[in-house]
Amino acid sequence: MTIELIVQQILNALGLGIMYALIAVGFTLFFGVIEVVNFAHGEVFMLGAFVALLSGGILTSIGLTMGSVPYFLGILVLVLLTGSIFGILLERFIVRPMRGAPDIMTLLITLGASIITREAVMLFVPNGRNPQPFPKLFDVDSINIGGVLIKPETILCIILSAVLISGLYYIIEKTTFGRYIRATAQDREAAMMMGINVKKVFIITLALGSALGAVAGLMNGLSYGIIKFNMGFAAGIKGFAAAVVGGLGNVYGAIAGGMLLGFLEIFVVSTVPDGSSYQDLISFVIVILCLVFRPAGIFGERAYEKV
């Protein structure tokens, strides 16, 4: 394998992996503060994706020009919006009436959601069922340096997620409420003692995570220039698969996570033969091993019972 080859590869790969990361830090957000199994993210994922695809015609009927700086923010608002509504939602009307039940019974739910999601989608969308060639939005040709071949739009989903990942960092870390999401994720009774609103934690981390795969769904379709309506089960396996691997409950290691599997991925698509039909394949066979050897994830905490 050249050098070439290879620094080709690892552009590819984080690409990817920075697209799971996203996908993986959603989850963990909700399990970590809300203790909740999400299963109907991957779905945001590919919502969020059709939302970038239809929302194109308005902006440019409003006199946005495709290809514009301002286009593709007002696409990126939409799509932070769409995610966001979403997890508020389904905090509102499925998480919260569910506060209390068996996980079983919340994970059920979850699961409902996603199928009712990808299938109004396909019904609803104008040709829905059939995959959707997704627009550049940037006029911008790719750039070979060294035979190295640099699409603008993996330039631009780095440096989105960075971006994104970032301001998370920052909400987390250095905020008020990122003190409140932290207290409440490590005792949520204590944290209502404490005079912390735990409802208004619960919307907003739902909010946050959703709106990060939704953006997601957008990396996805300008990296592949073609999204579907079932494109979501797969994206929340794997975001799930990275969760658990990073450790569920840590948002760091849910980053971490993500681009493992991203670069193992790709070692396994350009390295064995036909390695792409084993590409989703590793995914379940990480989770099972992480399962198996290091139940916590690389960056989770033993949990111990107390007798």
The other form holds:
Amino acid sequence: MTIELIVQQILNALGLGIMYALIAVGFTLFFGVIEVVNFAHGEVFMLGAFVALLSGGILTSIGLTMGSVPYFLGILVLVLLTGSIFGILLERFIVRPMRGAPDIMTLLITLGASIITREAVMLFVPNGRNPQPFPKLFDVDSINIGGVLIKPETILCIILSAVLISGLYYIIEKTTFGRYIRATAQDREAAMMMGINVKKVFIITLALGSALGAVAGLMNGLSYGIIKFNMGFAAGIKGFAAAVVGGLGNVYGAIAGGMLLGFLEIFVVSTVPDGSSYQDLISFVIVILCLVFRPAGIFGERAYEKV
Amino acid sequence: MLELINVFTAYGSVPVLKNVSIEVPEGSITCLLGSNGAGKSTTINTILGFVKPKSGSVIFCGEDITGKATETIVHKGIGVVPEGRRVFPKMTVEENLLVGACACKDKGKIAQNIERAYTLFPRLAERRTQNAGTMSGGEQQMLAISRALMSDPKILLLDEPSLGLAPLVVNDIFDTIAKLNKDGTTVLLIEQNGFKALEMAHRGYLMQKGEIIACCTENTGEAKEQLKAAYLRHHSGEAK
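Provide the structure of the form predicted together with its partner chain, given the form predicted on its own shown above.
Below is the whole assembly, all chains and molecules, this chain first.
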């Protein structure tokens, strides 16, 4: 393998890993702060991709040129909004009514919500049953930098994710509300005794995590050029795997877990003969290995640090 | 300032508080004594709205706060030092204090209150960037008290502040409570081993099996002796 090819694969792995990281962050936030495992989280990924696809048409019809900066920002805002709204609805109709119910019930209901969302897209989006081509944002297929062929979408995704993850870091670590989120994760009752509105913390947490998941869906559409109503399932499993690897409840662990998963997948795909058929298997193997040998995540005990 | 009137509270169908009436007058230290399982923590939980009473009411500053949301109740001016301290372990001392200031919107006031906390407990100032979970029990208790004071509460609820602390530290904590009270904070002090608490209190209630079985509403040595006697009597009675 040449150096150029290795650099190229590293960039691919980075693009894939950061996408998984964005999904995993949601899983880990919901578990850490609200103590729910949200199996509907994969669907927000799919919804993000579909909203991006459908809003593209609307934005061009109001006069924005496809591929221009305002066009892309418009799509991004709509995708973030969709994710947030999905998260808020989840809080209102699943998390809040199920407070105090056994965990398994919440888990099953989120699974139900996931199926409903997926089927609704299949039925109500025109031609939703079939894969949808996702329009390209850039005219060029790839840029050649010193022999390394890079898709401009990959660069865009990496930059966008870095911005979003820095934003999340800032919110959680530096803002007053982020402090309330961490307090709620560490001791919910004590947080309430301090006068923190825990319900509001839950709503914001679900909105934040879901918005990031939706952007991951948009990135998936951009990178692969094709989206399908059932794409949320595999994405959900992988995001969950990454979160488990990083230690559920640990935001930075989830980001590391996503990266690890991305790099492993690309490594297997590019080195093992016929590796791409094993790509989806890797996350399952990792989850099982992790649960058996490092149930607290690869960071060991520190992973129990919630948020 | 804070008053419970004929409060009945139950967890499911199990009654816990039976006809509890407690009054905490403004400027006083009122202490609520009782052994394990007497219903002291349930009393706090009822005041804070974690459990809704079946009947009866909780009045704070002339306002009925029965069954309101916890954050609404706390924002009205109640500072809580929970049982077992419950500081946020993965946050620094300073962050814990900032979370305590949740009910306070004035930034200048918050900065001022942080300085006040560091003056009250210089030990906290030394450890302002240390994670609260790595501190000793006594230091955590200091933090829990400072945290509760961050939003300038009208009343301070302390749930077993002496629990698990060395006797010398307990003395410090009690001295601080007395000092805070002298500076104008009303205190409701809940204690299991409460003779010490009773010494500095203006009022005392004795609780057993969810009922108030004795109280002293006068700040006299005689009344306190009677409450102590009742406490010992019921304590030894339970032991049999």
